[in-house]
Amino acid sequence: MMDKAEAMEQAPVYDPATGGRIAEVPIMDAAAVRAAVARARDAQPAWAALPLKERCRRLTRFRDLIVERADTLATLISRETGKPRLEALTHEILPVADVVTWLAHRGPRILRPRRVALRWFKHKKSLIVYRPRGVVGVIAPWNTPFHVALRDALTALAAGNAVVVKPSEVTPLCLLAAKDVWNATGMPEDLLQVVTGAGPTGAALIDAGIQKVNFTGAVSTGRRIAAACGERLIPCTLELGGKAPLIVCDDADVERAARAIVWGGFANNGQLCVGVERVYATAANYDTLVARVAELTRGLRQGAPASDEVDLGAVTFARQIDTAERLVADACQKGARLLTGGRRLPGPGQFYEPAVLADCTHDMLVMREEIFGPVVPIMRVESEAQAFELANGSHLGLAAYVFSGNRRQALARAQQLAAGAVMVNDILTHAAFAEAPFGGIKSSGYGRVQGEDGLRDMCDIVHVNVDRFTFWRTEPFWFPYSDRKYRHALRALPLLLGRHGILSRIGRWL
């Protein structure tokens, strides 16, 4: 008897640096995904029952494997993905590992019922209390596919829920491998499942009966998302795109700041929602640091990424590709200065040689459109405060950088951009730290991901009340109403909360 996955349609996956076929996967329709959510569903009762530092201290079962399979799981996505394994490793499995020995250590602290002190009712007692939320739906990337889909799997896993991924159909493979890793630790396999598609198969996700959508992607996926979450009352997180700035102020270290462009512009081929994507730099260094990330970029070592011995593997999405030769095209049309790279390498693979454009203004494409590959444009402006003004400019809010020799005052003014994170003097790493919360403002979405407000977001927020002591068996304000009860009201109101009332003065203290 045909195995059902073989029933199905099957869509290829492909090698990005060398164009090759590396394996098929099933598409999954409506039916399936429903199935998979309901097998979810009945699983999800009994691990939401353990104690919460018991799921937490299982979960490290699969950190444990995913720790000792590292070389594997890396050497899968880079293939996959086309980027170098040492970023595989850095960019995608230790943060995963890393969440969840940060979920074992701070969960259970986090979420544990949570006293509230009532000012008024001081014979009641008041609690938050964190319930799972049921079944998440996580719809990943695939610039970063282990990373964003795992971090926001096994998070949801601590709070006790069961989660149904769904991983994008250019990279399904290593969520796959994931998924046997899961399996191999002997913990229910009905709790993390994938379900393996293009765009139809997320709108069945989402149309499946979860209880909330954790999604990373393009910000018009991401719209279409919000609508169909807002019509089913779906509670939803939105990691969507960014057009991350890099200002090097007057007394910026040049040289620190170059590597950070370099690095911050083509790590992944610049396929990252918080890599730069454009830089500010005043005259004091502009023609120093312009010229010093010219001479960096064309020391970077492209290639295949079989070899460990490159800084840019393949381009992910060939897609990608086509939006980097339009926004350079127009930025040289507009009198930018193309200093290196800008094109497409001959030969199979998907490869593209880093560009760096100089003399960029704000009337061309790419310093307004999300790039999302490797092209980093730079422009000079006439003062640092010109450059957090244009900063803020963008209808995308995810990250921002500040280069700086004054940190103390580099802090303030990094306080004032419009990004969900901010880093001064550094670049990237923060979209790693497992306790810090992670998300955009702006275009760039909403709600957050990883720390405390990550984890408390995938449960539902219960406020449970009780009586310490009962004082009568009726209420003050219960019925039956009366014009004598309206009168003592009213008396108590201005007694209670005007300008001078009691409340208004000790309320501080209460």
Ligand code: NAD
Second form
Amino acid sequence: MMDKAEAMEQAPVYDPATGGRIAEVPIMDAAAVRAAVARARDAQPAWAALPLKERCRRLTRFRDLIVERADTLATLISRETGKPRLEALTHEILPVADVVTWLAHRGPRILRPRRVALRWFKHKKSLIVYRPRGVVGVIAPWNTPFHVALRDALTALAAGNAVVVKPSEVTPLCLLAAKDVWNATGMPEDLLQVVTGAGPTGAALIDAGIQKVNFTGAVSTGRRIAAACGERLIPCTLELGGKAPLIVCDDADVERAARAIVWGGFANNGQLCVGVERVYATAANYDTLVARVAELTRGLRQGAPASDEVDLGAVTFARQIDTAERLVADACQKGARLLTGGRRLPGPGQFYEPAVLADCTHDMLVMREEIFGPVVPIMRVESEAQAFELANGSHLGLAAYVFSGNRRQALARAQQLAAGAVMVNDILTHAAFAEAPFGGIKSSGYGRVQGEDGLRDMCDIVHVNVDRFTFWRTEPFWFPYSDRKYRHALRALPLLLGRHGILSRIGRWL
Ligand code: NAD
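Counterpart to the form predicted on its own, namely the form predicted in complex with nicotinamide-adenine-dinucleotide:
The next block holds the full complex; its first chain is the one shown before.
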């Protein structure tokens, strides 16, 4: 096995803070991926045969080891992604530990066979059964590589599936480290596997006979994944890009909103799918807000994440700096004011000063395209109504944020925002609530991870129906058909389901 991996072509992994090469990992070809999936398929039935409670209990062993080794893992995640260790701990390791804890507490109840009360067929009993799908393929991005991949993998495992993870080629090391932790728990090694490589390895995984794909990544790749899954008729959950708006209402606490904008825009160097990507404020707060956001941003400390005393580390993926530069240049050329930052720092590491743009308009690409980097554009709007309208105008719909002093009103308006999740007076954290569904609408994807919906999505939903008593040798709808039967059915239809039919009137109580 090892010899084969060594014989494969290798891909380098770089430390974004220094530009130094830190490791090489195999680029796995289609045959290697197929073999991994075959091993996972063999391991799955024995795992699925365990009661769910027992599966979850065993998964907590993995959680316990992750927590025990948190310092080592945080250091590795930080080195590979460039993010501060505190973010590695709180954005990646903590939510993974929490997902397992939630699955262990709630999973058995959520996946318990469920009775469905039939309204007509009272002599029959219906059960909804949640059965594992088989082998689930998880294809992950580089921005929160540990959390995204393991959140989906552990949920799939709890549901009784085997899992093959394809981490991003930019950040495979933390998943390989997670695999070492898995092996150390004594669980069947083939149940959770990691295949390394770039796009073609991911494509090979979809083609390797798996039963479901959980993909997180770019919109353009998502389209290719959906097409490949459509071709093979396997379900996929797509977690794609975001362009989260943050609306500062007239009655908002401006200081809290400004701090939220700075954290929401620059945490993980802006490389968060739910990060604050555009800000709308009316004249009531605009000048104070813009000045405060710029001031707070100037106070951020940027540097190599080897020190825990930095707020912003290195940009994980060099291409994001090119995108930031392009969008800032376009905005400035169209009249935006660059209040601070917006400068690429001299190498070898990948650093870009966090940029705040004021006086933005929707003519500017920065208000419409996903930035996924350390740039916060702010726009002055005529009214709150215009802010909500512009917020909903994007082709993306992952997250949205509203800051308001009137919580009740904000909650009502939040429900009108076109996004998979909306927070009032807070940002980002919803993405790590293990008990709540997470996912997008419009081009941000479909399907949900986390919560009851995410767990059930890892299952085939099977309806089992049985007669309580079987007295009759036949049923009225069975053969033979006749003109008499047809006329009876025709007469019964309005009596049962017409405007004044019995079921139309009393169906709700049955
Ligand atoms: P990407 O689409 O380039 O890559 C994601 C993964 O897909 C990688 O593992 C990659 O190797 C693989 N891949 C690429 N081509 C493939 C193919 N043809 N078949 C199968 N797999 C293939 O995305 P990225 O640059 O790694 O991540 C950044 C994007 O991810 C951003 O747009 C961001 O908004 C999005 N994202 C979304 C969420 C979410 O939950 N909605 C979370 C994190 C990141």
